[in-house]
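In structure tokens, the next block holds one chain alone, the form predicted on its own.
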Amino acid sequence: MTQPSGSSPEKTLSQATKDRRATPSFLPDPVPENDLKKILDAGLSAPSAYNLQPWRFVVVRDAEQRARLRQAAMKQPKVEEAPVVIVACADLEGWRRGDLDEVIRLAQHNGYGDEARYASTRKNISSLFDSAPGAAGGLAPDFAVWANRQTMIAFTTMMWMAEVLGYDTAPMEGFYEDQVKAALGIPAHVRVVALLAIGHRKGEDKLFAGRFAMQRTVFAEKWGNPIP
């Protein structure tokens, strides 16, 4: 069983992603807020295209909230189970409702760029994001999908935080999401992307079921040229 946080070192990353597997039951013991946020802070140091950071994460603690957002994750015991479970959702909209103007904020108050170089980025997002998928010279991205892949980069993050703190952690994909917008007051212009469930396991961890091997899924230079 893993040990609560603090009481040893933290692990490495090549060790985290070693020991890591998907946890099927949780012990209903709390994520102390320090952890939580060191958590939290991983993720939103992610790396993301244009720095617009489509992403926003519901943090669902509350018992009541947590039965409620499990019968929406296709009744799963493990979403009421853990005492923490993070909903990452992608913004559809935020860029036109404030994002970039805080992304030009930032960049100003960082010393990042010039007032040419601010003017250059407004005019290339929003020429890049309100044309269609596959306009602007072809270059223009379906948003959606843009926007889930950054999600994504930060939720992950948040993950092998979590871990390398000594926590277990179950990424999940079962849900419906109106029900999850629903139970948790999301807009509907905001995608629900993930769900990840963070605390200690109950009982033995799962097997290692086994990986691919890397010349299998990996090719050199170009696609099925195996990699030494």
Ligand SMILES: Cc1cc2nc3c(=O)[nH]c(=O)nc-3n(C[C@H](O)[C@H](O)[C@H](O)COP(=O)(O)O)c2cc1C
The other form holds:
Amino acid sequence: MTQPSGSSPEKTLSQATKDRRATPSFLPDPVPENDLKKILDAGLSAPSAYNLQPWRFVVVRDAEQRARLRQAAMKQPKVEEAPVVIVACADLEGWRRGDLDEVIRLAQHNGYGDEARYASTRKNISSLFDSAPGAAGGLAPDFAVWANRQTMIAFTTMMWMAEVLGYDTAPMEGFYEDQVKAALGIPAHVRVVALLAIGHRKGEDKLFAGRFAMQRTVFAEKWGNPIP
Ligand SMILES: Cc1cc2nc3c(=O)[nH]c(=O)nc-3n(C[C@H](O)[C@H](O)[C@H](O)COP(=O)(O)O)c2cc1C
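Now the other one: the form predicted in complex with the ligand, given that the block above is the form predicted on its own.
Below: every chain and molecule of the assembly, starting with the one above.
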């Protein structure tokens, strides 16, 4: 639901979760730089396993780039209409290309942990992520799934921050990954996870299609026990 953004008070998260719809169509009104920064900062403050932050984001605002991205995103008009589209990616090689070093440098800088801990973190992560999925006693993850999981937390945090600031959003998985990569120059070792359009909706909001009753999807103590 659109409200004035910028200097107006932020919505509560409770209100935002009630109001949010996957916006079908956007006005061209821009998202000011300071709001975009807040949205990005919120996402980048998300948690990730080992604090490894495998996510990468391409912020697409340029009209020609949005037009190219739209073609890659099954020609969905909202990709070109929205003033900002954030393309969430997962870097499958980041941990070995400097991210692990940076995680440890940050921890040292912030006085978190000690040298023994940094050494064991480096050893454990390297052996885990260098193993085939399911190895290491079943602990080694399918790395693409692992990186996707982390990235979606940051992506979703950005979506809620945009909603709290009074913007409308549209998450999208309807795109051809190879085409998105070609349009944005994304390297081979990076996966495209999802697109997030942000702006102000044009016309009526999409109707609420409903959600499953809690009893269907939430269990108490054991699988299948309905929550009272
Ligand atoms: C990860 C993800 C991908 C989605 N991809 C698309 C998409 O490509 N195109 C689209 O029109 N809607 C897309 N949607 C919107 C969903 O269809 C929508 O969220 C769902 O129908 C529920 O509607 P609501 O969000 O308005 O409550 C996507 C939603 C999510 C969470």
